[in-house]
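A lone chain, given as structure tokens: the form predicted alone.
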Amino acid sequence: MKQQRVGQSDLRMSPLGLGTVKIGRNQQVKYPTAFDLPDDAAVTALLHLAWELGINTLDTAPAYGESERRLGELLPQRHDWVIIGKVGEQFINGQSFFDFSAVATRQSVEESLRRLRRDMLDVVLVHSDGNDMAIIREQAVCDTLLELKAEGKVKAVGMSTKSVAGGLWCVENMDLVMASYHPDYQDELPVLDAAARLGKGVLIKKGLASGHADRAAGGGGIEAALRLIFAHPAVASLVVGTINPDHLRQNVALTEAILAAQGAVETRRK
């Protein structure tokens, strides 16, 4: 897959990114079927396969259980990946805890660097609890992330938002935004449109509706979701979490076919 520049940053991401919650946590998740955490051999094989298929982007978070630690121990070509991390949420003993203070933000970044065995994080997003504007107005996390970027510990910062207002603020004031968008949920389309106007990068989460877009789960189909997402010019990367190698291959093949068809149409228009 051809990597794409993310907004005005120097980052280049594969259009499909691999979400890693399923290698670290299987409690209180919203997928249509339950799953067991894969063993180290399966995780290593999945990461090698993703790299071979052209994926260079991984999404993780402290709230994803053992995901960061396992990536730090098992990731091949460790420093060649673009890793999207987060701050603000911890998942402990089956429950989420949120802290958006300056102290917690700095500590979270330092701990992520240690677990991932890196000197710098490519992207760090605020892991919103749903109260985007309260976090932005009342908490220190956004300013602290900008400070950490200036200190060279983070390349790009943003927020994984849950509201249009939060997404629009993020587009205007930070490097990139992670927004939800799929055929059955397009409320945050104004965020994508604003990002396109301002030249900011957009990462898409829940693009396959946490697996519910699959026809087998009663959805409208994976291909329809991918076509909608990649039709928007602001989309830099769609993060899809899977531990199934066949699903990963299928997602990559569909993505490449859709992007190739879009490229052919654009060429004919020119």
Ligand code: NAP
Second form
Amino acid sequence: MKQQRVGQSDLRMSPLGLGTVKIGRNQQVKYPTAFDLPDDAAVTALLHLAWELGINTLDTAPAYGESERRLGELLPQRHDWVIIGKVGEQFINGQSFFDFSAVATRQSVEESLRRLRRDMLDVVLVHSDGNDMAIIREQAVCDTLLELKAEGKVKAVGMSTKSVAGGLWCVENMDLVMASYHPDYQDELPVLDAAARLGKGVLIKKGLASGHADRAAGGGGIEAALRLIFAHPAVASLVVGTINPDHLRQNVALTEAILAAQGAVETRRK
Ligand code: NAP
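Right, the form predicted alone is done; let's see the coordinates for the form predicted together with the named molecule.
And the full complex, kicking off with our chain again.
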């Protein structure tokens, strides 16, 4: 897959990224079926496969249980990947805790760097608890992330938002935004449109409706979801969570076919 530049940053991401919730956490998740965490051999094989298929972008978070630690231990070519991390949420003993203070933000980034065995993070996003505008107005996390970027600990910063207002603020004030978008949920389209106007990058989460795309009311399943997402010019990378190698291969093949068809249409228009 051809990597593309993310907004105005120097980062280059594959159009399809790999979400890593399912290698780290299987409690209190909303996927259609229960699952066991894959063992180390399966995670290693999945990461190698992703790399071979052209995926260079991984999404993780302290809230994804063992995800960061396992990536730190098992990731091949650790320094060549673009890793998207988060701050603000921890998942401890089966429960989420949120802290958007400056102290917690700095501590969280330090701990992520230690677990991931890196000295810099490519992207760090605020892991919103749903109260985007209260976090933005009342908490220190966004300013602290901008400070960490100025200090060279992080290359690009943004927020994984849950509202249009939060997404629009993020697009205007930070490097990139992570938004939800799929055929049955297009409420955040104004955020994507604003990002396209301002030249900012958008990361898409829950693009397959967290595994419900096959059954989504709009019909068309996974292919329809990918078509919708990649038709938007602001989309830098769609982060799909999977621990199934066949699904990973299928998603990459569909993405490549959709992007190739788009490229052919653009060439004909020129
Ligand atoms: P998603 O990517 O929309 O869906 C993942 C689900 O789809 C998994 O259960 C996966 O099951 C299934 N799947 C993937 N490819 C498939 C295929 N080809 N055929 C059938 N099923 C398929 O949802 P998500 O995991 O909720 O979100 C994606 C990523 O976004 C997460 O991993 C995480 O990195 C990030 N995220 C961020 C936030 C945030 O607040 N920042 C919130 C949610 C998610 P299999 O494992 O069986 O393939």
